[in-house]
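Next up: a single chain in structure tokens, the form predicted alone.
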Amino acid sequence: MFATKQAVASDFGCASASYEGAARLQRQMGDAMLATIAQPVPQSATVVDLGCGTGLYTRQLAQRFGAYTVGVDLAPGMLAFAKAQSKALSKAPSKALSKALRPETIQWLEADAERLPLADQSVDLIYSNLMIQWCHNPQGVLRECLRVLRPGGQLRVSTLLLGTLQELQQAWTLADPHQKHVNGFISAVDFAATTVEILPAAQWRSQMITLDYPTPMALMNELRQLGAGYKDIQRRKTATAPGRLKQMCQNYPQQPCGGIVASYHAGWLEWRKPLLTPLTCD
């Protein structure tokens, strides 16, 4: 069973100060998704960064489009950090940057992505980078995006899929076979099927990304710095025994030249809400 929403919010909130320094995968996937927004977003638009975290991409969206931007997150700790970062950067020497990050340009909103406190058809662009995989009900999130997007509005979502951290899963299974240590993710086939059911004609693609680490413990430390550790409600409440950690490291597949890699099965979703069809009289 997945952890409670309060536990998920707490884990990520506690990682707010270390998150951006460890967010290699998040930057790679977020940049790739940002590059797909080719159609212009007018300055009169409303942009939502859903699962904004530290505001890393909220700030980029505000600066790039000059539109009213809302950073939405479940974790109060992340939002507090995002507000502080935005306030500090708004005083930067760059006039373009400081203008984009003014308080009237960016709003920070603590909210559940499955129950957004936003009006129907009030948003022109929703950008959500590596958030939906932590939600209890991803289908509910997509339905909320459908509800709040205006006709012609754009949706960009990235997620992690089955096969993510498969090497770490294998190593822990050998070291501690009766206890799970790695988060599970939905398969690409199931997520694509769910997406098409809710968002007809959505475009979907996936890719396996690998990142290098010097040791398995460096990977574990990065996950901790991101707040992305194992989140099952039945996880051990005590620290894992050093012997099990050592055995996991010994079982982790090593690269011929030293070090290890971790696999991340990345998925991206692109969708544009159809324009309203005008009524015609026969």
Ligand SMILES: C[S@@+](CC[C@H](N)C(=O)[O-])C[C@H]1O[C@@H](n2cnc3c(N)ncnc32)[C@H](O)[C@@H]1O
Contents of the next structure:
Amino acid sequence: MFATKQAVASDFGCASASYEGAARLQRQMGDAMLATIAQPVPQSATVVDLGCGTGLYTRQLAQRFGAYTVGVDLAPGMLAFAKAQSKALSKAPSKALSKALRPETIQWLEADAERLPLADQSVDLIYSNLMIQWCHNPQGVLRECLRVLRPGGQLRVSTLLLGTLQELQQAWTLADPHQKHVNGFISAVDFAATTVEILPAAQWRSQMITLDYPTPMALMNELRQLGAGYKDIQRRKTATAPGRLKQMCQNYPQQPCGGIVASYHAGWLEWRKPLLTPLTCD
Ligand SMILES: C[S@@+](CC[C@H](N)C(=O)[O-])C[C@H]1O[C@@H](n2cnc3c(N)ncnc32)[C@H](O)[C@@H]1O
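Same protein, the form predicted in complex with this ligand this time rather than the form predicted alone?
Once more the chain from above appears, this time first in line as the rest of the complex follows.
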């Protein structure tokens, strides 16, 4: 996929208000990743939610660990929503939540994950749910994580891989063969190879997840509400003709009992930065 950063920031920013209501897959993958952080994170730690979006997991990380937590995102619209949401929730009756959302605990930073304005070895935990697949240079993101993590620091990254939205891709290919309509995804083999090159001994797992929808249009609407529609630089500037859209819907494979499914090839990466080995004197 080649989407400009401007298109990524603008599409996600415009979707900030509808995002959390549509984020079924994002919650499923984010919750699974959160559950892998078994090691206690000390309260003196710094936690980064990379590609935080509306702050769905930034708030959870702050509440769970009580550590200084920074939500980083490229999209100013997402960050404005996250800040407003945090402010509103900080007045909630739950003491733990309102403490976690105080500005001393939670901060928001507009930045590109490929060039983080964070000091070397300054972060104890980086959590990044479904952000890296939007980056031109995933290797650059992993290198930045390697740079800013302290020795012993933990990294959790989730992504989507080749095979994601394959039914939609096939239905569009039949309906509109000369135009791409679905974002491209890196293969599991390529992502795993990139990862181990930069982060030796990283652990990696993947799984096919399917979600049900009543119709292909419901899937298209969900992608729009998430801000996750097709963003390639070659996307049509004008709306797709209704006839093509109708043809895509007719080509989409139906389930025997009605409705459709969409496949998502989910990948999760876990890594811990090695502790520095003490120098020995002979
Ligand atoms: C699918 S949303 C996930 C949001 C959040 N992590 C969650 O689980 O709800 C992807 C987010 O990544 C952000 N993003 C995409 N590319 C980015 C980049 N290069 N640097 C920082 N954020 C980026 C988008 O603006 C968007 O808010």
